[in-house]
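In the block that follows, a single chain appears as structure tokens, in the form predicted on its own.
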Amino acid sequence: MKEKDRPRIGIMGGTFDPIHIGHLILGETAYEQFDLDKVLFMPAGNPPHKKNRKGRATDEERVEMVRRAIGGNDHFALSLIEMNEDGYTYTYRTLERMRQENAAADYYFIIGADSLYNFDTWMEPGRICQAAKIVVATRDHTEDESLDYEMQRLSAKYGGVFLKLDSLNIDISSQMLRTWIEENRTIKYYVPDCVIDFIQGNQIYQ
């Protein structure tokens, strides 16, 4: 462990239908701005905002896909706390429980800058602050003043530590890759090779 008081875990959550360079670059960044000793990545198993999957890639396939995406990277980890089969994954019950389970760490939840302004419709938000300090991703290293104004007002409002990723925007997301997979056109340099062969090998979302 670092010479730190107390270890650091970054927890990069999603769907990662499929997971691309920009979930990857994301973690990375955070890994080094923040000194964390490991980054994990969480595929949500039934997020309550995306019950409709229908064309989507199986728990099993995500899972996968993850797992071969992160192989290469040692502070980089799979957890599969949210891969459930009794109902929907919340935020707050997955940092609570681990808090409760390596209560020595502290946890630095990685978000966007889009989830950040819809922060208060989710979930218990003053718990995920307790349990958590929340690093939002910004875009191209600008000072976004609605984004400081927000990250202000959440603070203040539910007590918590929000912490600004100097991260570059990525303009990559998993629906058009998704898109473009059924258009059979190339997503070559936004996914790992390894991961395109195993969507490839098993033809998922075509």
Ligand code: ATP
The other form holds:
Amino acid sequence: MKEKDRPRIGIMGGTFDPIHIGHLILGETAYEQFDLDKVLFMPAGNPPHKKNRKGRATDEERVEMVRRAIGGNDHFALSLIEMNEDGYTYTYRTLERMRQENAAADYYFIIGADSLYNFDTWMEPGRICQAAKIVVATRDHTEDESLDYEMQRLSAKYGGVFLKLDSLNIDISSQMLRTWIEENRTIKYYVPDCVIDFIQGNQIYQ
Ligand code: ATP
Ligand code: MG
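Given the form predicted on its own above, I would also like to look at the protein as it appears in the form predicted together with the ligand.
After this comes the whole thing, all chains and molecules, with the earlier chain placed first.
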């Protein structure tokens, strides 16, 4: 099969607590820039000691928020591969499992700059790089040169392909939104309305 005939699958992993437009814009931009066939939104399972924490959404609620947020975009899909009862899944294992299940596809794992800077601390970075190309979005107004340097350094260290996402800096984090909700500040336009309705209806993060 020619390289370009292989399905290209983007993976947007995160805790999505809650999902916000930053995540959605990253997925959409990667879809367009890398000519992806689809982008999987993959909520990470929480380990038992982190489940049902006060001020946080449950696993089920996080999944439902993602489901709602991506509804209506037919090249976005939900992947529950990392949601399991005993929690904790390692990215390298998930990616290797996905490759086993569909070896004909190429995987594009989408991360923000903060994740790039702690990539060294992830379990088995080399195996992650074997399984997927890493798509990196800027964040926290990181200088381009710094990001490029880190991408090259990691690429040399782990033999991976690191690709820069051509996206704007998006000053949003779930942490910021959780604080705003707690303080009764509006999060309208930072999070899709259907997700806000769900947060309010279930009194999450209050
Ligand atoms: P929290 O504040 O709880 O850490 P978050 O906003 O960082 O939440 P995560 O679910 O932790 O969201 O992030 C999932 C992935 O999306 C990570 O790779 C992260 O770097 C990336 N990401 C999230 N928000 C942005 C953003 N605004 N710009 C660029 N990348 C982002
Ligand atoms: Mg984060």
